[in-house]
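The form predicted on its own is given below as one chain in structure tokens.
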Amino acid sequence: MSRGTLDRRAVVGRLLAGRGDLLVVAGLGAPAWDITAAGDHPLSFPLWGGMGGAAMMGLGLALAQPRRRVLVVTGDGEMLMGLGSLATIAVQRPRNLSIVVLDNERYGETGMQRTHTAHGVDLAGIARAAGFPRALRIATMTGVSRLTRLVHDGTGPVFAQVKVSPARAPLVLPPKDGERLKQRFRDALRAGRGPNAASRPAAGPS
């Protein structure tokens, strides 16, 4: 299997782009610095824990609020470590979330030791044989402007396994403080929408 060669930020930020109100959840790590690089906000949900948890944490998201969009993006050690996640996330189909890895073949947060995305375990294969009705492997920008527009527009659940280069990324931190984040995300969520909700995503130049 190929190494990723796309910048994570890059790929984050066009995800991202005039997000509106939809509702993110990251993956402890590099996933929760790269929603914050693309600018904090009140409807991201960064985990500073609970490795393997996210996607499970966005279908308890989606099934909650089924009007809203949610994304979770994480990495592809910690989608590891919840594969189970994505049989349940099939059987329970829900037509608003896409789970997005950013697969670097590495576990960044322990001292970039190779996952098993880097001997060949193909995550897009596995969530396509749990059932997931989208299940892809991005290597390029052009493939992700196409996953943006399904995140935003498409009928989910969506899986992509974004092939992401290895290199780290200046750390840009989110608040560390989890009741303050619970709370503000519970404020948003009741307010109905986020800052710049007007805006809609526009697939960028490939």
Second form
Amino acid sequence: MSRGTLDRRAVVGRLLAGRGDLLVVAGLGAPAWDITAAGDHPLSFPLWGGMGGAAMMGLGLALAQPRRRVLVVTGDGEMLMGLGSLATIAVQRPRNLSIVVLDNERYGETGMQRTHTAHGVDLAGIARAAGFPRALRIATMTGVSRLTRLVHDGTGPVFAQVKVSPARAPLVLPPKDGERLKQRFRDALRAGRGPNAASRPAAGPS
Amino acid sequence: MIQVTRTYAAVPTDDWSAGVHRVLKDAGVRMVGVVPDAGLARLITFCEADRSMRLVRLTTEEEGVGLLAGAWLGNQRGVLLMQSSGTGNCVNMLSIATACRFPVVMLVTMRGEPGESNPAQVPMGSATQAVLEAMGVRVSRASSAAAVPTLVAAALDRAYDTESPEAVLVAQHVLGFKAFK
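For comparison with the form predicted on its own, would you give the structure of this protein in the form predicted in complex with its partner chain?
Once more the chain from above appears, this time first in line as the rest of the complex follows.
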């Protein structure tokens, strides 16, 4: 498989531009910094630990909030640690959930060691075989724009493996207090709004 | 010679399962994450038949910690059902429940206790309570069928009042012993 060239911050910036009332979970490490670089938001939950659990948090959230769109942004190393969750999610078939893996083929926080995707392991293929009706491999910003539309309006569950460059982006850290991150998320959800909630109509029941 | 009576776990000795299902329903639990155990079979059947509950089958128990954390972010209550061996699979993921104070509630049916016929179940069964407590999960232990629903109700209340994880262990002698004969 060819190495990715996309800039991870540009990818996440496009996914989250005009995010409306999208609910976002990010896996630990660079994806958590990436969503924060796009703008810290009460309806974002960046993980600081629990490697392998991001997709399942997205599933729990998507099932609990079937009228809201849920996006999980995570890395290839994090996703590889929770491959079974792709089977669990495919069985549940939440129509409002998208899982986007920013695949730089590296463990970025530990010294840029290669992950299995550098050796040809096909995450989108695994998701497809698990039963995801849409499992995409994306290597262009045009593809990211199509993915963004799917995240907001498509019928899920959607899985996308986005090939990004292994270049490191500047650290932009989210708040570290997990209790605070949790409470502000729940409060914002109960209040029924994000800062830009009016900019995009809520997704219908799915 | 002392005669040891063995019953199979699939044969219920007492209907604590219906009591626990009622307790879960009364507490507003909507999400039920499951890795099956013979001792949980009846409860799983009750939850699956209940249209107010969503049964989510997991490939490994740690998925359930993330599932319930996500549900709680979405303002929904859940519970995890698992065998004691599965608590070992949850260990690092429980960091999220403890660090962020997610009220993850686990109902754990025990293996590896006196009467166990599979030696491979003994190490994890012996360590279950210590492992959970080491990760910051409060543990209570039901030693009779009648205690199970009561302790589950108490664990749910305490978990939601304090927003922190709880586990209820169901003693193996309450479930009956599985004989490999």
